[in-house]
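Next comes just one chain, in structure tokens: the form predicted on its own.
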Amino acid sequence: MALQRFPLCRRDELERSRVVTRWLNDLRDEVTAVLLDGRILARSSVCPRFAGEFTVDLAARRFRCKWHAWEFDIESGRCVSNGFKGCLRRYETDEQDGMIAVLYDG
């Protein structure tokens, strides 16, 4: 199946805030894009433990669940606070005409 593009945010919006979170209905997922060391990283920002919301700490390079305090490394997506072995879903991104989109092949 060909990759589909789902618009997430404008490049200038991400450059201003360094973090943009949006619910993408077509993916049935909340996606957070971060600008980290000049790179755009996009991950699911729904905690695998009961779908809690995240806060983002760019200095620590962590997502943190507001409900249970689970922490995930932004770059790898791995849980770093307990024995959970899973990772947050990573999304590839693409930029065209200043619009950043999430790419998905599902």
The other form holds:
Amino acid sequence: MALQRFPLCRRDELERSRVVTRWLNDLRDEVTAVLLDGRILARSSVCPRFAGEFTVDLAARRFRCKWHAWEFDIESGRCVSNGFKGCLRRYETDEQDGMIAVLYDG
Amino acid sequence: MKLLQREFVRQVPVSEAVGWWNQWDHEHTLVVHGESWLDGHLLYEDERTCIAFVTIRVPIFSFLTSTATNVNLKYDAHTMYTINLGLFGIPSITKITIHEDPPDHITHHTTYTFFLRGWRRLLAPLMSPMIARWNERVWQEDLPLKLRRQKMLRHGFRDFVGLPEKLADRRHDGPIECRLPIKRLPDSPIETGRLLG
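What does the same protein look like in the form predicted in complex with the partner chain, given that the last one was the form predicted on its own?
Every component of the complex follows; first up is the chain already shown.
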């Protein structure tokens, strides 16, 4: 299946806040994009445990679930606070005319 | 003996399963309700019973803390009782009923009954607003969890897995279930306090 584009936010918005979280209706997922060392990294930000919501700690490079305090490494997507083996889904991104979009072929 | 009773009725657009999940997911209490719940030790749990020691901060008189014994009993499909022996040795029973009608919409009843003996009867005027404050605070803290979980479950979310890989599968129109006890990892912090069973 061909990659589909799902608009997320404008680049200037991400540069200003360094973190943007959006529920994307057409993708049917919540995506958090962060600006790390000048790179855009986008992941599903639905905690795989019970669907909790994350806070983002850019200094520690971690997502932390507001519900049960599970923590995930932003770069690898792996859980770092317990023995859970799952991983947060990563989305590729592209940028056209200052608009960042998530790419997915699911 | 004086009975002090307070009842709260609320409506929320989620399934009954989400309502029970929220009641029975012990681990979120120390994170989401961290201002009110200071500590908890699970002593025993099965599909309809849970026994725990919990330490709470007393509403309004927040300099006071109370360690209580809590027994949760899932009495039937729609009813749960919490039997509590807490502050000043005052016993209480909290009855919670959840009824879903129409689908994905529940009516949530909470009835607190405190049994006040002897000098403890004098506490009734103080306790009534404390109960209301407690209930409102916990309800407001839990509400976004219920709404979000309901939304994700309707998009095919599975516990300990996440949303489906395929976009076409990110939709679930069937029934939503809640099996007790709530599943958790073997290294869950709540297991460290488990003393019985």
